[in-house]
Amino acid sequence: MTPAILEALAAARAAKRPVALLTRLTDGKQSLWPDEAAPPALAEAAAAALRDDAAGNVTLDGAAWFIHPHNPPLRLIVVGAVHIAQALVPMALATGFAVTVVDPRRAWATTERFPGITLIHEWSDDAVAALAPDSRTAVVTLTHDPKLDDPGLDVALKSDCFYIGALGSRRTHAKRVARLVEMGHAETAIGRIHAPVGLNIAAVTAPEIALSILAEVIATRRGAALARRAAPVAAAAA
């Protein structure tokens, strides 16, 4: 691997941009995609390694490459210290997610609750801004409460963060658009938003409810056509 290739690698790393090393298996010949064009088929090859995190050999035009996915971290962020977060963390790191759980509320968001997670006592807008969610990363709010869950979500929303999802029912939701809009966000990027939040497996208890949830951020990651919705389902209650 060249010099180059190596600064270029850690520049993604850095800017938590993914990429994916691409090795002609003749010659040795490298380069990342997409910050150097490739033909089209190796480039969807590309798009498809970093998509499902594994790297493989193919051949194409004759040709032998190693294709290497470079991505940064899968994250998930909860807004809302409660008892479907106790739920949701443990699941999510299983599946490979680092998370955070921000929540102002010092008797809420404590290693006693969360033991070994990483805890952000800030307001949500401040936290979530400083976490910088990007296409790897997922922003769930729990609070029920617009004052916690607002501002986290309005930051959410100009981020490229893969998936949103905010619980409450539909009628919570519906006022959850008007304060948006309010913010001066439009509908179209409101509709990012998954709420009522989880796949609707009519789930009722906290363990149940964050099981629909980290289903939907999977479904969403993997683009499984369950995790697409044209109008809002319940997965909890109001």
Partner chain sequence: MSDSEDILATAAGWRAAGETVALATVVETWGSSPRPAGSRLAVSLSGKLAGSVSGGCIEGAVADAAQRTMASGAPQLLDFGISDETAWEVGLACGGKLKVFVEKLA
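Could you switch over to the form predicted together with the partner chain, since the one displayed so far is the form predicted on its own?
There are no partners or other molecules in what follows, just the one chain.
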């Protein structure tokens, strides 16, 4: 790998720009995509690798090429600078997420409680909208307070984010579903919300709950059966 390629990969990483590293395995020749000069077969494979976040192999003119996607990190938006968030944030960082914590309550969202983390002291609708959740973003609400959580959920439900989770019991969630319906969301759409949040590992402490949440986010991202719930809305209403 040449210094120029290494630098370009680092620059793309810093700018959160997706790039694919194309390597001809016969001689180690490399280039980065997007690149207008790339042959169509490689360009197509590079686009697919970035979309699927999966490396691939292509044979071009009898030579094997390795297509290595380098996507920007997945993002986690945490609404609520609460105790569980303090446990969740470092775990999420360790698993490769770029994390942002949203809480208008400045007493909670402090750099002492969240060292080195991007904190946004705005209402969750404005904050989440500004962060523009996409298909590589997870949104978790943890305040347990409708006026703090609901606006963020409203925005998240209108986005392509791959995971939405909301802290709260089944009863709390049933009330939340009713409010979100009032706000104009269809019950099927509200079914995207994982609530009660996290895999059921009978978590008790804040770090245990954080672990269950992160495990569910990852299970969802990887398409694990564990992440699928049977009719969560109906269950909540029962």
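Just so it is clear, the model here is predicted, and its values are computed rather than measured. Numbering follows the first chain given and starts at 1.
- Checked against A47, P73, W108, L157, the hinge of the rigid-body motion between the two forms corresponds to P73.
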